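First, one chain by itself: the form predicted on its own, in structure tokens.
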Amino acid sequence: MNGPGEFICRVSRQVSLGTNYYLIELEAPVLAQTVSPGQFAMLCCGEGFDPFLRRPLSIHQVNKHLGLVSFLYKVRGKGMSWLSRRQSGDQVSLLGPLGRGFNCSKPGSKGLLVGAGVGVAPLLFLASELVDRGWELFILMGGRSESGILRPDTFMEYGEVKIATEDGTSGIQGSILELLADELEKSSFDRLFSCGPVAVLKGVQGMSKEKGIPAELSLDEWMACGVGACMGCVCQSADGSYLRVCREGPVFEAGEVVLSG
């Protein structure tokens, strides 16, 4: 398949992961064979045209053998609430795969994954791909509290996991950036991979530059079309021009973009 496709997918399962967090698994055999880590899909989250706009969700997990694609998401608003009520056998329409993902062909053997809250969503698929390519992985997960640490046991299948929560209910008490700074002082890494709030990405970007470690950042921007037509998700590039997160991203080399906020 060249480019994204439109698919009507059956829901295989829907799992509640706690307050407002869900995992939905869809039967999407063509998508499962063509998607790369870091890419996303635009899901129709309502009946007819209500709501009118699709919702962008990162590909969280892929089972190519069974043709299953999973999305990890947080309920925010009417559309995502509708999606959270889909049950096994229901149908969901989506457009994908979209965007530029992580570059898994870059040289290296020791990687550090940094994800905060639902920002860990694209990192599980990435972890599985990197491990298949022989990488040794270390995974940092952060959140305000334990309820925001999503699927740590599943991430442990791919590497050593360390957790930081602001209230100390899981792992160490503190921010994920404090945890990251500590890890970078103790160990060396070939590459950093991160997704999460802008504050986290800016911190990863700064430490990447300071330590001279290449990093890839997955940006989370509001998107209307997901295909680069509406220009609603632009970010500033290092050379002063503008990049569409949905088309030139959502994954960028750390030095490519200027992060605001």
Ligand SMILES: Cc1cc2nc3c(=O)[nH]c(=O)nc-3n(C[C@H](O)[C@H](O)[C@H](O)COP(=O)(O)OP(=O)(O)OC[C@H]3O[C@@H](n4cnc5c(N)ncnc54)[C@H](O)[C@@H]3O)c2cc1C
Given for the second form:
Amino acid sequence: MNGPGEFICRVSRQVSLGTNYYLIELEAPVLAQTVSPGQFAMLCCGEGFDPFLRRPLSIHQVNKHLGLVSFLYKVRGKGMSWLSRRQSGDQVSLLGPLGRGFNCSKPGSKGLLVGAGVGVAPLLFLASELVDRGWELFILMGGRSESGILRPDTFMEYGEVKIATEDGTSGIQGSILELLADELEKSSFDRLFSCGPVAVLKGVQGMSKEKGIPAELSLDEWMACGVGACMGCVCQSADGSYLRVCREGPVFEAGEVVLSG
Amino acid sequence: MADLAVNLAGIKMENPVMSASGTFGSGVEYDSVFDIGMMGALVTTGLTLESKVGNRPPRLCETPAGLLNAVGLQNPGVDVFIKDVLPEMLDFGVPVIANIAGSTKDEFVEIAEKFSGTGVAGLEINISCPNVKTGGMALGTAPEVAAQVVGSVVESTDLPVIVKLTPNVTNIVELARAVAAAGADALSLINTLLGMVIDVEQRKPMLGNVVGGLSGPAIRPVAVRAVWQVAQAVKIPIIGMGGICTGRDALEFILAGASAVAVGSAFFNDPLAAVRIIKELDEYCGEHGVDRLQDLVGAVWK
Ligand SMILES: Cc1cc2nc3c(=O)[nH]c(=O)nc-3n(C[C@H](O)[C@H](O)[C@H](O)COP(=O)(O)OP(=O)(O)OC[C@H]3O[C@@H](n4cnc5c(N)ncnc54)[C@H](O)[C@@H]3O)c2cc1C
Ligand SMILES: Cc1cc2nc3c(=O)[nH]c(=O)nc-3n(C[C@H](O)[C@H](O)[C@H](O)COP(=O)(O)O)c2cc1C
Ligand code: FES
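Moving on from the form predicted on its own, kindly provide the form predicted together with this ligand as a structure.
Below, the chain from earlier opens the complete complex, with every other chain and molecule after it.
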């Protein structure tokens, strides 16, 4: 595996996806060649030393041919807000590719993607790679309301999409976990892939165990170095020790980790 | 190119820029990012006698101009480290200093003895970690206790012994004098400042460990002051650290009396920080007609 590198990238495009959500596309030819789905980068999101830490963002989409890498993100605070003000032609520094991504080397079978909120970010790159490898995909997307269902049309290019929103403005009214339970009742899958808030990951983990279907979960933890050096970003492993989300993760087999919260 | 070299208590470095313990892993993590062989020296993560799982998460929290951490010395233990990790570190061809963290005086001696003949260039005694229940800072706040630990380690090893001090004391000069008298070959100043952040929505502490150590630019003036005070009170060389992000930051420490500097949290902001700092030190020397960087050590008070 190639190690990470530090790159100064030109912004080729910044697209607003409604309130608080953005898609930023960067010219990063080396990263585009080496990255795999579920991996992430640490982006410098400010000038000078404010904010001090870089922000981890999952790779959302890759165009190997044009050397482009994009990130889908939600503005929560200072860092993402700074990033959202970058325009094409500006520069952004990043460190990547980082972490262990999804295991998609397996030959084609039937997969179910479960993405809640901005947790769909890593699932698009994953979907495109899985489809390339002959997988048949079903995609569940969840959010508070329609504005939090990100890029459903793009996801539809890779498989059948079902949506759940808490207020019922798109898809069924309810939680993505209800949708998941429903789907697992109706048909069988070879593997689940999920990213989103810990409550959703816990639900997926529970159902994966109950149904005996392997699942891969992409975790979120505060990070400082992003490369496995500082031991700051750990989650609890099934054997009680701590695993670095940035190195052993961010994607884990559901049985590997104990989720808190 | 100015002469940036330094001989720190017998540890020969090509330049004064080291990694700060616990922030740089073994260096292998950054191997593909830049040429680790251009660092002055590498300092290992804090090593304990037995392996340590560390504190429960969350372990990090960003703060204004810095971060709070409560890692709690997660490490594989000294034996596994020497067998599996140290060889890779030594391959970089720069001096490697082992940061050791016993929970008692005897444990410090036992760990120190294990490093004899392993190829490390020196030991950094960590009596300043704020994130563990035994040892750490508890052994490093009372001058008599600290001096006993240091004296015992110095007797048990031929390696240069660097003592890393905590700023969480009333009088850091008194502490520095005591460990210098006990035979320390050099001092590292400073470890993190004890701090706390509260999540007002959850009404709970942000860190799993409740309190943690503050690092980064936020603590730099405190660290520069500590180096300035201690450098005038002891004869042994000092490694300065605390929020160093640029060559000019490093120069503040050198002018205050540090012979070498360590870069820690800055790697999180800019993985190329050390490379840049070395370059900026050289540029400063060029611009100011300085032939040997070591001539500037303590220049504000000498
Ligand atoms: C491996 C990984 C991949 C990620 N991928 C994406 C992605 O593709 N798109 C995306 O929108 N977000 C992603 N995130 C989360 C993203 O890193 C945070 O939202 C971002 O750091 C917020 O920065 P900020 O400066 O805008 O907010 P801040 O001002 O730092 O924080 C705003 C609020 O968010 C909370 N917060 C900030 N960072 C985190 C975090 N890492 N975990 C939990 N809570 C946090 C803070 O406690 C605070 O309440 C990912 C996180 C990880 C670890
Ligand atoms: C995540 C983290 C882990 C650390 N671990 C250790 C350690 O194991 N041993 C030690 O002596 N100091 C440790 N430190 C303290 C640093 O080595 C350094 O003294 C301190 O962070 C101040 O420098 P800085 O502001 O440049 O980071 C740690 C600091 C951080 C941020
Ligand atoms: S962020 Fe430093 S080890 Fe993961």
